[in-house]
Amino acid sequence: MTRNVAILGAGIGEKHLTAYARLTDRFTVTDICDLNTDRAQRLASQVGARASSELDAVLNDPAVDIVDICLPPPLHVPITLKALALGKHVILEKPIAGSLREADMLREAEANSSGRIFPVFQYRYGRAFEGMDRLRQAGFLSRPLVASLETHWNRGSDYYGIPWRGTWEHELGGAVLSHAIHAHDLLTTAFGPIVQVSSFLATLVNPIETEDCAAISLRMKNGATATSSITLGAAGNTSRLRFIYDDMTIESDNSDEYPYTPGEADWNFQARDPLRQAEVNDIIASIKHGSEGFEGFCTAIADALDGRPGNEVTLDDGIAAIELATAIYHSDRIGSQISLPLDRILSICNGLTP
């Protein structure tokens, strides 16, 4: 079944469009909506879609099945609520909300709608993570021990030349929320839920309001531990992941070739028992290139809407990301460890901003 998609926002929406253009048997992009009509028209002409600056007209079009929201963060919640009220499905860029209470509002709205929310965590899709799934199915990766994450990227004056970036009011958070959120999602996907957080945040690289460096310690529900190192002051862009299980050490590609699509690189899978390395190699070698990155993300959504769920990103995943970010920010502000899940009556659930 092919579903009609309206992309709201022609900035990051251009990358989304590229994936839809490869999945024409699953999606048809009917509308590109942006206040910059020239930019909207440029993208729309690539796929024969309509260009528009009239958001309400696009939302109210009964022919639109899915609204793909690629707008500045403060618009995410109100437009998602409008779309759900109209029975649309929503693909929602990060962050899905500016507070845990707002995220819970989305949960309630989804429960009362025929539409669903799919937070954008496209990093999950790639042969590296398929390899981890197959190893798990073969009996490996049963007990996580330690993980380390590095989100070491380069963001300077060009990036922050867009006025709303780097501000609490308009970006809702800094490197933790807008950059390392993907690495933290991959950690919970691999190791399970987080129950304790301790963090140190700093603004050291750019003259902005939000943080651009961080050092975070995490404990998982299963007892495993992890560290997350974040900076926007690196010379290049590197996303480095290391997952150590009782029977396997897994390391991502260490080059700067795949900072935004780490799962598409060739990872190192090393069995702790050398006698089982051949078995591991055979499992990894059997994986063929498939749908990766945003294309894989959209394929999983199409499968779920066609009645074959299981690999899609859910609203619960997006809410967990907001809860973790809330805990990280609060830990730094009070100088103490925070336990998860957060009590919803706490004032910190009202927003990420200080």
Ligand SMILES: NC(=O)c1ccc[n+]([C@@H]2O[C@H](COP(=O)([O-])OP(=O)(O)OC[C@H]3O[C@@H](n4cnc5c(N)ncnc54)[C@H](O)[C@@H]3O)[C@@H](O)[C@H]2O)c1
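Worth saying up front: this structure is predicted, and the values here are computed from it rather than measured. In this text, rigid core is short for the largest set of C-alphas that superpose within 1.5 Å between two forms. Residue numbers count along the first chain shown, from 1. First, how it differs from the form predicted together with the ligand.
Relative to the superposed core, residue 343 shifts its CA atom by 2 Å or more between these two forms.
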Second form
Amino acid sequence: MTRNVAILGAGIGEKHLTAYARLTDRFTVTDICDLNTDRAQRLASQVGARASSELDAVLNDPAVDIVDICLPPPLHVPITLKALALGKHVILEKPIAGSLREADMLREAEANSSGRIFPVFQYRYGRAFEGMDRLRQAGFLSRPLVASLETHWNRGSDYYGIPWRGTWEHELGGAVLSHAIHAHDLLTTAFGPIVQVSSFLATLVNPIETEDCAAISLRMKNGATATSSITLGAAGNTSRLRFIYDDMTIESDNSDEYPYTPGEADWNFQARDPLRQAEVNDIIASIKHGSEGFEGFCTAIADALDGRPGNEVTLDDGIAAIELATAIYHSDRIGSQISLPLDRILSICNGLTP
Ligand SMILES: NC(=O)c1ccc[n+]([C@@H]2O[C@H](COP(=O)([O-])OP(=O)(O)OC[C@H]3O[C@@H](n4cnc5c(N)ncnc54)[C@H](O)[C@@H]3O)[C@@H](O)[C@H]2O)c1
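Given the form predicted on its own above, what does the protein look like in the form predicted together with the ligand?
Next comes the full complex, this chain leading.
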């Protein structure tokens, strides 16, 4: 069956549209809504959808099954709440909320709706991560030791020319919340939940309110540790990941070819026991190119809605990302280590929810 999707926001919404256009047996994009009607029209004409600028009219259309929210961050919570109250499913771009209180409101609204929320973490979908899953199934990767993450990207005046970016009020956070949120999601997917955070944030690259550099130390519930290094002042764009387990070292592609689709590259999987390397190579070689990035993300949602859950991003994952970001900001603000779970009164932008 196919489900009718309305895409709200035609910036990154264009990439979502490309994925839906490859999955026409699962999704039909019926509406593109954007205040910028030229932008909406350009996307809508690619798939024969309607273009409009009226959010409420699109939300109230009973034919729309899924609302895909690609709007600036402050609209994420209010539009999600409206959509859930109307029984729609919501695909929700990052960050899902700016505070834990808001994140909890989403949880309550989802519990009271026939609709579900699917936070967007499309980096999870790619053959490198499928490789990690298969290795786990084969008995590898049971004891994580240490991980290092680098979100070393290049953002300048062009990027910050869009007025909502770089502000606490409209972006809700900086590079930690907007850019490294993907690497942090990959870390928790690979290593499990985080229990302690210590961080240093700085604004060194662009004349913006929010941070654009960070050094973060993390302790996982299972005892493993990790570091995350972030800058928007690198010469190019690289997302570099190293996951070290007691039986294997896994390293992402280090070129600048795959900054936003790291799982689609060829990674290096090195067994600690050289006698097991051939087995590892066979597992990795057996993985074919499948649905990656947004396409993989949307496929997992369609499967979940069709009664085959397990591979989709859940609201709990989105809330965990907000809790981690909150802890990172709070640690830098108070100059101390933070333990999770957090007091729900904390928020990202000002430390405390009013
Ligand atoms: N998952 C990812 O990798 C990824 C990448 C980029 C952006 N994003 C997220 O997607 C969201 C949008 O980012 P973007 O880069 O596309 O921003 P953008 O500014 O390019 O696009 C947002 C669009 O929303 C429209 N809009 C704003 N208010 C509206 C309203 N009330 N009604 C209708 N349309 C409205 C704007 O006209 C604009 O075209 C952000 O939350 C961002 O963090 C996610």
